[in-house]
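One chain comes next, on its own, written as structure tokens: the form predicted alone.
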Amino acid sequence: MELNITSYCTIKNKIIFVNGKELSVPKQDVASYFFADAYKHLEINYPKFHKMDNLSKLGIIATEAALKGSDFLQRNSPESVAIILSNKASSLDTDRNYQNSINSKDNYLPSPATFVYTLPNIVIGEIAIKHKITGENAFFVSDGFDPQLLVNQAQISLNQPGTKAAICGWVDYDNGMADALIYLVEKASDSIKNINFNPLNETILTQFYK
């Protein structure tokens, strides 16, 4: 089975690249400003975005950038698309924020809005809800970017009946550091013959992530 990457986005040092080309998003050191500017630049219409934690915002921004200008969701029905993501920090950044809301005995105020994001796979849920994707999904936590894991999981997923494509990648946010690689994977077919694509393999993912 031949799998191809038909579009990808990388985010490093709060700079967004789509298929290797930098987007003209204003450079911001503060994560909240970066996410707000990226949201406007990509013309995302999803009010819930502003209530999300930073990990979910990063996942949404990277996914929207990879999808922008692509017919990926037109070629593949929502039930045939899988989502496979990974990172190293899990939801630690949000976990700290929630812990801060319950630390003080005198000002004990647990935040349900923060608590709901204290699992890393919530970012998958946000992507799936926005695009009504109902295919299988999985989130993995590893010590570092693991291209072999991501390739293997995509191959396993797309070998399943009914799965034709996948949104895959690395989405990691911790202490203000946003690090992401999102790529769209599709089976070889006549519908993507005229698209500039890369074969899915560990070497390609390593090159993209650098």
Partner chain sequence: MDALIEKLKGQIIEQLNLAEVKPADINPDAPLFGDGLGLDSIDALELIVLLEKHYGIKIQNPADGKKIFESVRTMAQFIKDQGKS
Second form
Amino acid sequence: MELNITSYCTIKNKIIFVNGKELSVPKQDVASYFFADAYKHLEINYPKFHKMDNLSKLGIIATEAALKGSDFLQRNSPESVAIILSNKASSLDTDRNYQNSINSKDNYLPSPATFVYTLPNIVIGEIAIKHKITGENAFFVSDGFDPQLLVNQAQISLNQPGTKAAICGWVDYDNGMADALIYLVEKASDSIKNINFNPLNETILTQFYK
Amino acid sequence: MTLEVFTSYHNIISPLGFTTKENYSAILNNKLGVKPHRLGKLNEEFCLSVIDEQKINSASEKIKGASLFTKLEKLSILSICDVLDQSGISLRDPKTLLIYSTTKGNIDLLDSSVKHSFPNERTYLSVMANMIGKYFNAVNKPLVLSNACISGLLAIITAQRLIKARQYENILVCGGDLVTEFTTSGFKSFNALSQEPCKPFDAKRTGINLGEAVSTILITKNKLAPTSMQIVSGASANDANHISGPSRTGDGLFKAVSQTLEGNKIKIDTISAHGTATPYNDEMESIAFERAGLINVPVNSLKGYYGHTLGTAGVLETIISIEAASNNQLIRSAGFSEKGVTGNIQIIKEHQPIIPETYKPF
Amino acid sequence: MDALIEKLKGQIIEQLNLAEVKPADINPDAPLFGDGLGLDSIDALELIVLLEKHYGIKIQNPADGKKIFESVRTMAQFIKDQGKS
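Form predicted alone done; form predicted in complex with the partner chain now:
All chains and molecules follow, beginning with the one already shown.
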């Protein structure tokens, strides 16, 4: 089966690239966070964003950037879109925060709003909820960016009768470092023949991730 | 030609035993793994299903260099070892893969009040899985899945698809999660924990019990075991409702069940439901099963025995269901006495033989 | 009361990790849940933690939260009524 990447977003060292081109994100003020600047610049306009943990914010920003200007969600109905993501640190960034809230007996106030993010696949949930995407989903954890795993799992998922397209990639947030590659996968068809796309394979993914 | 894929040998390590056989016979004798425990700095008792530390230590004596492994790694090694011994399969074989399913892995290592000598990196799930793989000289890097409560079932579905795609012949699916202060305090902060043994689908249900367990099932291309069963179909769906709460109308589950049944002309003898014993989950499930037309199929939840075992729940509950089916047995839904969900479903009140031909979807 | 409302806004922002929201963005009479700040049931539990942490108020029955957390103003009133402001 021929699968194609019709749009993608890479985030490295707080720089966002959309389809290979750097997106210039103006800082709102000296103290503003990278995520807040990107949220504003991409006009995401989704108040729930502010409550998310770093991993979910990263996933939402990369996904919104990849979707912006793409007709992916017009071409593919939300019940037929799978979401397959992976990373190295699972939800450890938030796990450490939550653990701090229960470490001391004197300051023992477990935070439900933090605990709810202590699963890596919550970022999939946030993307799914924002766009009402109800296809299948899976979160894999690997030692590092693994193009073979990602290509293989996309192939397998798009072989299922219910899956027509997928949002896939890598979203890792660890020790203050945000690292992501999110791409949109579609089968070869007439509806994408007039747009720029790349074949989904390990070489392309390695190139996009760099 | 499409391949058929089968389950074969399996193992469960839980408070109810260190083999599937011990676990299954404990269930038939109505023994519960859940008991009141007071954990760490929590100032109340909650019902939790916790494996006895001494039993773990004595069982671990057969692990070479046991002190190099964390509690969860040791339990996983013991569980996988049992399945490898039964089946004669080896992870040194390039046609064999290990899939590890967990939500929190070695999360107990984050607790600074507990002294240990393990490096920080062992909290990374892939590092943990690699340690387990290395013990068995696995040639393929373990595949790690972490997808909350559906991790275990998703791992089994993934294994089935990988074998169907002819990438492997044998896949060991191992699921494991511990009961820790981390998860217990978190579920308590949701007001979701029950102080009594949990009562899935019951009118007086009071929330979940958490449980720890490790379980392993070998999924194969060939029918290897006397109790091998075919994995016909499986599907998952996201209900895109809320990050911590299911859709009230059971949309996601209904979609997953419908897709699983679609095109498969088989009769359904029983359903092993998620049944966490929270008000919303059980209600949602009952609605989804009714919507899928499964109103006469006997349903149980095994959470009353084991609590919610998170990343291993799907693996453990599949194994018990296989064991029950091969003994022509329906398993009582522990903790259930009076129906407390609006969906029209039949909860199993007593252990009993499978009633043949109860339900035909087509 | 106004001082308490302003203090509460800051505490809500901190407790719910609303890092990018400014106190001035919160209308003290607007509903906290649903449309207003877009808070949900988990946030309600988080606000219970806030009351315990900053004001020593324990809410045993989370269902009571519904009335208390209608708006920042109703929260402030509740704290005042408890004599903890």
